[in-house]
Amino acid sequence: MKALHRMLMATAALALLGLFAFPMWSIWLEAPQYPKGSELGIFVHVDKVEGSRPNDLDNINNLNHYIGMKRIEPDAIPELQYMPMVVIALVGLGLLAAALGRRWVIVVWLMLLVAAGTVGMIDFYQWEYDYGHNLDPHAIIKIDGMSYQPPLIGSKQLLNFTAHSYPSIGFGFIVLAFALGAFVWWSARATVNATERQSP
């Protein structure tokens, strides 16, 4: 593997860092009573959660407590205490790689990534899923049938509010790791098809 393709596949396993800087996804409440740059935000981090506001995840909660939705606490996700290792885990795999040079460590390297965040989208919807199903029956507010899962993906209509759930800058980071080190793995290949044929 030349040493282009070690230090590309260096930075698809460094880009992952990115993801303890920008939020991996975001989810906006849009109403009436919150006109347009006021919106309600959360943003999901690889090792947190919290208002795009200092005070929306305070008030999120005090919303969803009328309707008998849960309170979202952090500190009481356990998907946050173990996600950062997780991460930490496949940059040394993607830098030790590199370091190797062999495509076959590309190519598991890749397969765990695209497993790790399969397995977070679903915990994410099944996170949603308890989040909006398993209400407080003694709730202010009850509407028989009525739950209020926001999307995994895309805006849903949630009584007065519309909710959006949508991939943030972070996610952006998993794709740009995900591109280089297919791109990698790929023109590694291509290399070493030329080089076969070039030989005697």
Second form
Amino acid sequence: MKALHRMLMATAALALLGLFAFPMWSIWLEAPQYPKGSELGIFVHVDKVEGSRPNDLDNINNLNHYIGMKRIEPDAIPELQYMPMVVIALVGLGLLAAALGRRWVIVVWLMLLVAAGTVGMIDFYQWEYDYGHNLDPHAIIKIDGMSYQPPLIGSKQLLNFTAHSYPSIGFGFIVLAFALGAFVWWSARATVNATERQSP
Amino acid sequence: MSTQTLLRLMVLAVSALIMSCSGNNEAGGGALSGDAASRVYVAPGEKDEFYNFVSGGFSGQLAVYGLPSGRLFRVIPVFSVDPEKGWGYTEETKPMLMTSHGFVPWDDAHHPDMSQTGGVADGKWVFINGNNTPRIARIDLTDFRTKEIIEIPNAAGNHSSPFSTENSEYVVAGTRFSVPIPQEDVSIQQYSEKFKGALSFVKVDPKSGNMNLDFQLLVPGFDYDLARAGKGPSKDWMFMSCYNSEQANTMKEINASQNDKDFIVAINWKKCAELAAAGKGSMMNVDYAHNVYNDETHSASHTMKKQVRVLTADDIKGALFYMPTPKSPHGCDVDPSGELIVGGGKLATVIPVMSFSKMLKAIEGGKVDKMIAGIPVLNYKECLAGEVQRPGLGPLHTEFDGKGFAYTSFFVSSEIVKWSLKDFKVVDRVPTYYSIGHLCIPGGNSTKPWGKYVIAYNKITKDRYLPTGPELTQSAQLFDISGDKMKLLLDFPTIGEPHYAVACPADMIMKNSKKMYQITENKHPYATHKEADTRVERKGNEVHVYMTSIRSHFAPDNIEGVKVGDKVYWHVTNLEQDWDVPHGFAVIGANNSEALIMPGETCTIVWEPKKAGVYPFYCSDFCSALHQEMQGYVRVSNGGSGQLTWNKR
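Mind sharing the form predicted together with its partner chain? What's above is the form predicted alone.
Time for the whole complex; same chain goes first.
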């Protein structure tokens, strides 16, 4: 494996650190009372859940009491405690792969990355399901058959709100890390072949 | 061609001519040319280009309009109580209306003036005068609220005010009515010997905006009318018009209109301030109120101050002059260059334009006609830059477009006259409907006018609007001045009586506009920061309710143990931290008003129940889907232990 490959692999690993600076996912809530430019936003980071502005999360929680949704309390979400560790571990393993220069380590790293992403998405869905369905029986507004689960990805009308759920900048770093890793894995194979062909 | 056909054609041609003529001539009368509507049309959801702060006159308030649409956004309560906003009724705001005469619930607000930096409007504060009980108020443009009111002692009728200096170092307060200083029980016939005018200089803190009465000049007992600070070369000077140099004390309409010339007072305020700081003059015992609203406690404080430094002509030699000006002047307006001072003699047949540089030369050369009470009267001709001949009848007030033209309002001939600052020739005139007082060009009083519109503020509307009985609306009229000819675009009604007004680009203010108050920064002594802290406390016969409101409930909402004879203080904190979610609080039989509480704010309404029973209270601002349910009860008992109970959350 060439030095360039090792460098790219290290970059792939370090790209994941972007998750500590940018949210992975965003949910924007738009309504007649919260028009474009003033909509409420939730950002999901690896280590925190927060509003797009200082009071957004409180305001969302206050509004959600009308439909009996429980308050979104970031402290009550244990994933926010161990997701950072998973990310750090993946960064470490990625750097190790770069140091070792072994393609199979890269394969393992890519698989773990996909696995972590998949588990993350399933977990995110479950939280959304829980918030959307597990409603206070004494809720002010009750509509038979209505649940308030935001879409995993895409837009959905929930009473007066339209929820837009989409990956955010942090997610781009995961994609970048995967793409770089996969490219190194692929192009390193090419150089190995080239070396093998030249060597005899 | 038969004779009949020829005749028909002629009739057609003549009627076409008539139609086209009427189309041109009635520009002011209703048949506006086609694009006027689109020029003032601000589509739904779009925003106006300018803010226009228009005095409410005898309403005592300040109205906020958008231009070019003429839409009214807000009436800021200043000198008059406003039960809609709880202004002057809540415990927090009552101190704002305190004066040396006690609580004064009304005034007559004439001249808003925006704070300036380097001679340009800066969008920080609007100052406005209270004419009747002499005061100056400061309005904060981040939340459009009155933050400070200072009373002016020794004055009576604060008309020549507030008119800021180039960097808002000072705002001024020249008295409209001269009175005995200090006040004493004398014959009105002793006017000329006993009555004096006080011209006050109120220092403005550049950071906080806080006002401080720095010094007063005691001058002859004329009627001081309007003022304008110099700019650029004349920035250290304040010019103030005055009439009644006859010193009449009765039938002033005749007796104060005899002299061919009255005066523009030229005051080197910088020099006066230095002399005052150096201890010139003397301290006089007076009583005046200084009321300040504190943003952190959301409460006003009222203090009485006891002394003011007064300076007489002898104390400030070389810093105070009278410039003669034809007859009974109103405006004295300084052009953007700072060189020309335009008088507006209500009874004058010309518009006199005085020259600042010539005035300095006249002072240097000792071109003094006479002395009045130790004040040199300069020679009119020596200070004159020129006169606008045959301008119209009753010139009042002038603003500037920054493109070399002045616009003067004429009350008697009911028109705006545009004239050139180069040759003092009239270039255009348009009628106003009817009898314009002041006019306003955005930034038209500054070194940087945004000369797109001129707005006329009219005293009379007669047949312009749907009639509303004997009492009719007063009005504003918007004219396009981007071309050579002024063009009427829009009429819009105003609150009270519009006197002066100021306007500035919307961006300057929009970007700083507060959306809410931070609950974490609320230091009101009776604030409740979270529902868990809500409670009711008794202190003798005072009951203090620490209440919160948030969509869609009050906490607590059931209270028992109040007794007839108790004084109940409802301290309501709006816990919302969301944009545009005020809550109201209203309780049956309250002898004051509602409280209208902005997010993060605490307001207090006092309630003194007179009969035993159970009484409701409710949210009076439609806040949410369950606003109707946002209500509660308080039980009032005859006697009993007075032990308070409430539902805890």
